[in-house]
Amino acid sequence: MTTVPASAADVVADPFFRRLKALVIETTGMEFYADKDDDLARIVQSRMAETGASDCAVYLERLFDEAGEEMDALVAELTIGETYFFRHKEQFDALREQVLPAVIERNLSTRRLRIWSAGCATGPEPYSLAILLKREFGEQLLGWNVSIIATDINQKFLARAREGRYDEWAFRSVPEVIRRECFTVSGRQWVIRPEYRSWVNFQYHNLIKSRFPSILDNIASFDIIICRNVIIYFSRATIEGLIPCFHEALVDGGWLVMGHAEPNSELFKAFQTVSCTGTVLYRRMDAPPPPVPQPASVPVLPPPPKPAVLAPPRPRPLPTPARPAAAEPSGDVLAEARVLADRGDWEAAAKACDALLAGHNLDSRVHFFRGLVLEQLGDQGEAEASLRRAIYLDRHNVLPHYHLGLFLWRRDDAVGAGRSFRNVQTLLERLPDAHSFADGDGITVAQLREAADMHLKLIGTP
């Protein structure tokens, strides 16, 4: 019979505990646990009892040897999922009265709106955004391509978020009329109605290990990024590496919404600081802004001077361990289209791809990138056709298989998505873990395999 540590104190005293803690912080970025050995040890001791690991050395082996399953289980215990609908009313008021009117006015010509909920937990935040948009801006957004990308590191949270099923406690700040209108009763729970989930897409994303902005991960060119109560768990060095990435993932004039405990003028000096009633927002301003609609209750503040130094044109590598950015191949025919896509000029990027096809019609890479761009333009049929054409031209090109899986998953085609992700697994079997894909922002075989495995778990496909 295997003997497991009887208490958290036994885990802390284990000579391999320090190595285990370092792995946890490296994987999740949660510097929060750097000086909280007892808290971390209690969670680890619970997982060790669950798995029958006799000591930290054995548990470390399980973290490495079980295809990421035990690491997922540990992360699920480490991360905090307590949240509720319309949390921090002041910020939703600012979105309703100031941010969304400005964004909608600016995007009238493109009729597109992209929002990222980073660290979405079990989903109340992105669903709250969808409810706000549908109920109060629905007529203005008719015919628009609206996308709310909701990401988290915790796969259990993502699975629950996709179900859209919540207990009474999640509605403690919600007027009864909204609950009755936007949810249906299912036993003792409430399930969000289909019309309020149609704009929301959930996907795995690790802020620490996943390079962004990246069109390949669908994490780029956002009008609004909401990342609340996430970076408070990270070290100062990690945060300093993340902020420029958020800056570059926004379009010019885009808005960043952080948690109430996270305002810091030094960290956000590349942004324009906008004070609203009860909250502070940050705006990327590369050019003089158009006038921002102001509610009568919110004083109009003059914009601060433009900072002397803005974030670099490409995201800086994070100071914590992360995959290195891949160098662009010399003479890359996609270079111009990539630059256009990175700054959110999707129409120009699509035209650049079409021009390339005139001379490279059998180039799988061009069809692949064109598919990514066309999805951003809302042309779902042509996007899928381009991805499938890329696969037809080069069946061993892994990335089109992977992104076709993501595309089909976002279309709720679990069967097709599962087939694509299994194709990815098969194609990666004979490649070394360290091999990187230049067309995938330098993602390695090991990282792509992990991503495919995680998406298969999320959609419940074996």
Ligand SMILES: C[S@@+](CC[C@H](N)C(=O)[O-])C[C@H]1O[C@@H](n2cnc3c(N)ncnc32)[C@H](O)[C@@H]1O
Contents of the next structure:
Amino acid sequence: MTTVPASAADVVADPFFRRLKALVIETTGMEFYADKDDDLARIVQSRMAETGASDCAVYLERLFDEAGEEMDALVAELTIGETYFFRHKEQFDALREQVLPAVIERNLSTRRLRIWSAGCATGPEPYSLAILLKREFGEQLLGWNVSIIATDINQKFLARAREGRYDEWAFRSVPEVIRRECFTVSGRQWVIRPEYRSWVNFQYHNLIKSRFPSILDNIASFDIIICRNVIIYFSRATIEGLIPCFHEALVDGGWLVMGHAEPNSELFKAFQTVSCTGTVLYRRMDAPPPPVPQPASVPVLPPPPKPAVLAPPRPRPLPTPARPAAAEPSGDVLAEARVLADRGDWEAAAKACDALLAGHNLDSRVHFFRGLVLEQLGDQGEAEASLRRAIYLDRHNVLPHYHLGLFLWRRDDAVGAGRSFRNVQTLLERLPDAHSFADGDGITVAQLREAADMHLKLIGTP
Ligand SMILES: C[S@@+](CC[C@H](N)C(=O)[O-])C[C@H]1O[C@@H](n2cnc3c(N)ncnc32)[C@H](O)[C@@H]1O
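With the form predicted alone done, generate the form predicted in complex with the named molecule in the same format.
Next comes the full complex, this chain leading.
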């Protein structure tokens, strides 16, 4: 019978504990645990007991071995998910009074609104944004393509967020009328109403390990990024690496909302600082804003698609600084289109793809990337055609199958999506777990398999 450490003190005394602690901090960014050995050891000990690991060396192997599953289980215990609806009222007031009117006016011609809630925990923050948008700007946003992408590193929090079920305590700053009108009672809990869910989409994303901006992850080109009470757990060096990525993931004129206690003019010096009543916000300002188009010239766009979906678990490179605005010197024909897309310049990225097709019309990768870009531009028909062409040209190219699955799922075509995800499973069968796909920002076979399995489970066809 395997014995497991009897106490947290045994875990701290284990010669491999330091390695384990370094791995945890490196994976999550949570420098917070650097001087909290007892807290960390207590959590690790309970995971070791659960998995039957006799010492830290064995447990470390588990963390590396099981395609990220044990790491997810450990992260689920380590992260702190304190959150509630309309937390920091002043910031929601600033969004209502200043930020959203400015963004809506700016986007009148595109009728797109993209918000990222980074480190969304169990969901009150993105749902609060959806409630604010629907209740206060609903009429103006009729027919718009609105996306609130809510991400977190903790898969358990994400599962609870998707359920949208909350205890009394989550409403401690919410006027009774909002709770009554936006939620339904279920026993002693409250469940968010469907109309406030439809713009919100939850997906896994690790701020430390998942490169961003990234068109593949749908983490790019945001009008507003809200990342509150997340970086407080990170080291200064980690934060310094992240801020340029937030800057790049915003459109020109986009807004960054950090936690109440996190403003720091030195750290955010690349942004314009905007003082609002009771809070400070940051704005990316590359150029003076263009003249606001008149509503009369607004083109009629198709109704907004279902929000984006779960991205696969991401590869684990180190945080990247902002990428250069020009194409990287690389032999990859897609390099320029990629830079443009990650910067959120979808029109230019689409043009770059079209130009590439002149010389690479039989290149599956070019059609694949064009499909992703066209979906962002709202050209659903051409996006699907491009993904299908990519598959036709190389049916072993697994990423187009995966993204076609996501595309069809978003269009409510569960049968087609199921077929695509099963194709992914089949194509991955013979590939080694650690193999990574360059076009997928380094995502590995194991991670893609896990993502396809998860989608099939969500669709209801395991
Ligand atoms: C205190 S909660 C903040 C929730 C919400 N933003 C708010 O202010 O109410 C911090 C969240 O950050 C998430 N988090 C911590 N490290 C992260 C990382 N490396 N990548 C993404 N999310 C992370 C945690 O899982 C947790 O859900």
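Just so we're on the same page, rigid core means the largest C-alpha set that superposes within 1.5 Å between forms. Numbering follows the first chain given and starts at 1. These numbers come from a predicted model, not from an experiment.
For Ser364, is the C-alpha shift between the two forms 2 Å or more after core superposition?
-> Shift at Ser364: 2 Å or more after core fit.
Any chance the CA of Arg338 moves 2 angstroms or more between the two forms, core superposed?
-> Arg338 C-alpha, core-superposed: shift of 2 Å or more.
Comparing between the two forms on the rigid core: C-alpha of Ala161 shifted by 2 Å or more?
-> No, its C-alpha moves less than 2 Å.
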